[in-house]
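Single chain ahead, by itself, as structure tokens, in the form predicted on its own.
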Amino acid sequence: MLHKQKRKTRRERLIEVGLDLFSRHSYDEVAIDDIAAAANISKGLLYYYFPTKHDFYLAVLRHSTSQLLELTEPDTSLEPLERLRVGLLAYFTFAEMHARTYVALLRGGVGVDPEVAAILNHVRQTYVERVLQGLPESERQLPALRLAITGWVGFVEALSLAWLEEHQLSKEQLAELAIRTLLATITSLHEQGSSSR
């Protein structure tokens, strides 16, 4: 017997509308009237679910980042490097699909908002933990490793921004560049640790 698909709530449908709007327009370009018109509802009903455009945007952003984390969830059946490669490919694909919003967020704009920044920082820290979990226990003990991986996550963001502008590399080449940079960073930490003994 086929299971009936769970019916989406109005709130979920509104968030889908927001995902579409914010993937094509920046935060400042989208007005409450645009959201209500795209959802085919009154502004009053929209305000019932989301008191302000900012509240609506935060809900859309939380949903979007949850999707990103889910799509890039590590496959523990893979070897660590391949697991990282698959996750990076999924990340770059997501960035490409939501390019306009992604670029606006990481380059500032509404991203300077403390609540938006908190959501983005949660995503970054999740990636730091995922990378750490993929490393051998002995390497996790390296001094400054967490700081270095946090910097590497920032590098991946900057890399994806540059790539979205120019597309000079394939996603596979981009992932390989990110992996080589991470391995070089870890090797450097090893060498620093050895020289300080």
Contents of the next structure:
2 protein chains.
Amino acid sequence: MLHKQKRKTRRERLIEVGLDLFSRHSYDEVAIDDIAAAANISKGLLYYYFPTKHDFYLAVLRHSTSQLLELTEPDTSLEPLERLRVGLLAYFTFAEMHARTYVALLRGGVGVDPEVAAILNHVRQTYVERVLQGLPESERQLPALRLAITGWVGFVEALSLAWLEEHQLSKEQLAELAIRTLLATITSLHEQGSSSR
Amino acid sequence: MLHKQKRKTRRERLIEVGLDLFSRHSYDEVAIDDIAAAANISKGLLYYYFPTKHDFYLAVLRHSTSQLLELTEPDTSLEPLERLRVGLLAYFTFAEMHARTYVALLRGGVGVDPEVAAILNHVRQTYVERVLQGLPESERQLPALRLAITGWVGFVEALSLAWLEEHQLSKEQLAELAIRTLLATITSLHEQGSSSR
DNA sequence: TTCAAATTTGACCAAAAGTCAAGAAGAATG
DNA sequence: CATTCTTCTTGACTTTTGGTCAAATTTGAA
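Could you give the coordinates for the form predicted in complex with the DNA, as opposed to the form predicted on its own above?
Once more the chain from above appears, this time first in line as the rest of the complex follows.
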């Protein structure tokens, strides 16, 4: 039996507090006591909802990544290229609105922690998948297509992070740049005839 | 007076131990006592060489990033495109040889820790700078050139990380893909006439 | 040999993660 | 309403781990 009666469940409120703290401080700068204090709660209660500090962090991370994925959900009623453009705009909007959180999200992570890595990989994989969906059947057979798109997702991430520091371009221009780069990358896969396959 | 008599100074050996541990475990999975034990040393001695655990981590990180930058140092005797190709090959070679460390390096980091971020930014910035060096004067004036190249560096990082999981392409093919993408991205900046400047 | 500086230790301290018995608050039952 | 059962909440306690320090050991000039 899940319990989601009130406006916000305690668990949700705690995650919001964590979101705030973790976007402003590194993982081990944030003490359990800080979280408890910020939420007006005893330390023990935090452990009632989350088994360990690390699990709490994962919950916070999952929360924001799933929010990101939701807000950039592709609109399949649009044709692929337009769908991509809209998705990118939504992505940049998220980055802009939750700048601190977004940076912490991508550049954060707790060392080589496999669980954290898994969550971020899942996000990236999802984007790769979405891009693949928008490609015509004929293109999808290219040898290193998936690899190239994964690279492109990294391109978009780095682009957005750099953009946050200095908004020289509009979101529309960013999206255009990203799309052109994607198309060019895919095109270059065709030309790369040499030895693969 | 620096002291670098013997084969390897204690400090260097400690950094190597840290390199090993941090490439296999996350920052806070590695206890000071673990490091001391792995180096056959008392905990106190670690604090003789490094003020805090965090500083130790930074030293390890700086060590491997500077090693990466050294090994990929551009050979200015080559023409720009060839120089880039050789640089990329060296980069992928490093990633392959120090796979675990390399992954920890890029995807690691301690939360939003500004010092860690600064080190990684410095590496990325250096690459952006190197690419810019290889561009003809005429190209360097493009409005969002720096931004686009920063994105491309992210592309190369993501590409290499994905490649490490499944070596489907040769390093040469990877480099070719990366170069084509860079050129295409820059070209697309030209075409993006609209409203900037 | 001697002495001062550099190196190394291990016991100790402080802070932060994690545990738990017990109490308070709700909700269901009679 | 009383009672009882469940859920929620606390604060004191334990354990782990980062960090300190005086003292001991080693090194290397003089």
